[in-house]
Structures are given as structure tokens and as C-alpha cells.
Amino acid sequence: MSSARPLTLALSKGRIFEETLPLLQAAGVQVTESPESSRKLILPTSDPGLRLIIVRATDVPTYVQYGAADLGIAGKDVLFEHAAQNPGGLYQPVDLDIARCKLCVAVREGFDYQAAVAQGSRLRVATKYVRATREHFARKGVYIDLIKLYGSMELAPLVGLADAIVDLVSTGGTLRANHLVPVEDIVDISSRLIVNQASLKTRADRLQPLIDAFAQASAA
């Protein structure tokens, strides 16, 4: 890797991007454009040695692992699922404690989840978090038929596709609006700084100060 090219930080739109901005500012870096108003997928910063690339949240670990980005920020949920197919290859030096939420089991109002589990019913569960869901129900000794969806998860119990969903819950507003209720927390989620291991070896003089700045800003 050439040391002359700028460092590349992979981010996704939305909450992670917005909550990363103050951390960058604390590190002395200003982002001059917003991905919400710009169609650009590569964004400059006030530091000519750092640029941002905007990718889907689930793709952030892939860009970092294969060296297209030197570092990135991704949720624990995304990293857990990524590791199932791509063990190793990512260094996670800092839990940034941003974009906090929970991975939860939710069902439609009126569905007796506890009774279904106690009776040994085989549940149909819709989710995009396949590994986490399988491991959670395996620990409980509950048999499930897993249905993988990529969006509009809340619809599945309402139209009879699934008995339950496993999804991220922040305020719970989307669940309430669709007459669903959370019935079980699986794990607390926050976003982590991830670093390409080869970049850390070859560009440590530039990467380590940025890693340290993120760690200090998130601890403040």
C-alpha cells in the first residue's frame, strides 16, 4: 500500500454517520459534505490525508477486510454476522459506544411467546441476523424455522410469514407503530472502530494517531 494515498474510512449513512461526526471533529477533522445531500460516494475531509467512503452498513467490514478501506465503523451486530463467513482479518481496537441499541426478539401483540417457548413449539423466526438468531434459540433449546429477510422485518408477523422477528430496537417506536412488542433481549449493540490488519502494519504511523484520537473522543 502506498503511504502517499489518503487513509480511507468506510461509513454507512444514517445514525452511525451522524454519531461519528463529533468523534471526527474531536480528532480535528471536519467532513465538508453530507451523504444525505450529496450523491458522492467518496467524501473529502478537511484533512487531505483522510477521505470517507459511503457504503451499506453490512458492507463496511468487507471493504475493510479486503483493504479497500483502511478502517471503518460498524455495529457489533454486523461484525458478528460478518465473522461467521469471514473469521479473523479485522482488528477491533475501540468500542466507540455510539449508535447504541439492542438486538431483540419481537412478536405481534397478543402472541403468547413464553407459552410457545415453554410448550416446545417450533417457531418461525424472520431476521437478517442469521447467526445471532440461530445461536440465541439454540442456547434456549428452542427449535426454529429461520426465514431470512433484508428489510421491513415488522411486516412478517403481521401477515403470517413468521411468529417472531429478531431485529435491532432503539426506541421501539417502529415496533409500536406496527403493533409488535419486544419479548426478549439478545444482546446490547454499539458500533466499533475496525482496522485492516495489513494497513495497521504498513501505515501505523498514520493510522495509530487516528485510532488513539477515536479512543480518546469516545471516552470523553
Ligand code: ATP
The other form holds:
Amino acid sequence: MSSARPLTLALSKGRIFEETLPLLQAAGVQVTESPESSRKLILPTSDPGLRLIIVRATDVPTYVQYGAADLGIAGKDVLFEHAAQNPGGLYQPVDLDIARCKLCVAVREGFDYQAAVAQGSRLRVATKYVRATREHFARKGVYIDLIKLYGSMELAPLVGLADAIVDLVSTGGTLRANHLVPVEDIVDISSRLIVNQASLKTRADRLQPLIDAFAQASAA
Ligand code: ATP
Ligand code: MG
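How about the form predicted in complex with this ligand, since we already have the form predicted on its own?
Below, the chain from earlier opens the complete complex, with every other chain and molecule after it.
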């Protein structure tokens, strides 16, 4: 009976959805509706045995961890922060090499970051990536006051909320538009396929071919 339930793949809309479509296509799966236009949160695919659910990027690991989705696609940034609260529980079999960017420290143009670090000044750092930021500055031996934000980090140095931000950067266009400059790379980011551990055991017959297809498509 349970084998009739379609596999559920959790995705966020935007770049991860867009960059996953070609991987699904390579696996022989078409998606005919877009979450942008349809507003549906459950999307069918051309494979009756596979459906998509559309959730916030930061919620993808939660849906997979609890088995509400059998698998999902999430950035390493999101996975690292999620793992801080939820150790274990998720298989991460494939780096899909999509949604690539870097986690960086950035400051306002004209702020001498290296001098501030060398002087041992306490830095105010605004970010939504709390764990990655704490670990980065702890490794450097730099004391920080961390200010947790949920978005629009670029604003913080411009209005005096913080000396620096830790954010994802791809082209740097958003930083430049706000007179910010990247001063330190923390880690390269891409998105991984994640799989619920129980699903992998009980539904391997359906899941493993899909995992293999994703691995092949992303390596191609
Ligand atoms: P929201 O925009 O809904 O607040 P979010 O910022 O987490 O949530 P997205 O902007 O869609 O969601 O980002 C999803 C994932 O894509 C991120 O977790 C990250 O791994 C990756 N990503 C974020 N920004 C970039 C970027 N500029 N270039 C490439 N990949 C990125
Ligand atoms: Mg975003």
C-alpha cells in the first residue's frame, strides 16, 4: 500500500527550483507547472510516482528530516545551520553542484577590516548564518558581537547596525550596489541532495534510481 504513495521531493522556489529542472529532465521527469505562476505548493510531475513540494529554502531539511518529504535539495549554507540544531538524521548522498556561491565577509567601502582585525577590535557582525559565522571568527581568534538577521543583510553596515556582514555572494552585484566589498571568503557553497534515512531503507527500490539519476545528471 505505502509503495503506491508518490515519492515527495522538497524544493525551494527561485534558483534551486530553476536549476533542479534540468536535472529532473535528465532523469526523464518533466515538470509542467511553475511555483511562481501556479501558486500551488504541491506540484505533480510527468512521473505519477514523484511529486514536488515547494517550501522555504531553510525549511527543506526539516521536511526531509521528519519524512514529510522523502528527499530534498538544499544549500550547504542551509544544511550547516540546520545541523547545528538537528545533529544527524539526513543522508546527503550527492553534491549537485547547483546554486553555487560563496559565503563571505563583507564590509562598507572604506572600512579597514584587516586593520580592525589586527588591532583586536571587537567586531559587530550581522548575519543569518549564525553557526558558520561563529565558527569562522572563532577559528581566526576574533571576538565578535553577532547580530542575527533574517534578510537584507547588506543594509546593516550602511545604517550602523554592524561593521561587517556574513552573506552569500555570487556575482557581487548586490554588494557593489550597496557600496560593500567582500574582504574574506569563508566557504564555497553549492546545493546537495538530501534523503530521509527511513525512506532510503523502506523505499530504496524507488529512491535509489532517482538518486543515481541525480548523481549522473549533476556529474554530466
Ligand atoms: P528567501 O529568499 O526566501 O529569504 P533564501 O535566501 O534562503 O530564502 P534563496 O535566495 O532562494 O532562498 O536561496 C536558496 C539557496 O540558494 C541558498 O540557501 C544558497 O545555497 C543558494 N544561494 C543563495 N544566494 C545565492 C546566489 N547569489 N547565487 C547562487 N546561489 C545562491
Ligand atoms: Mg534569498
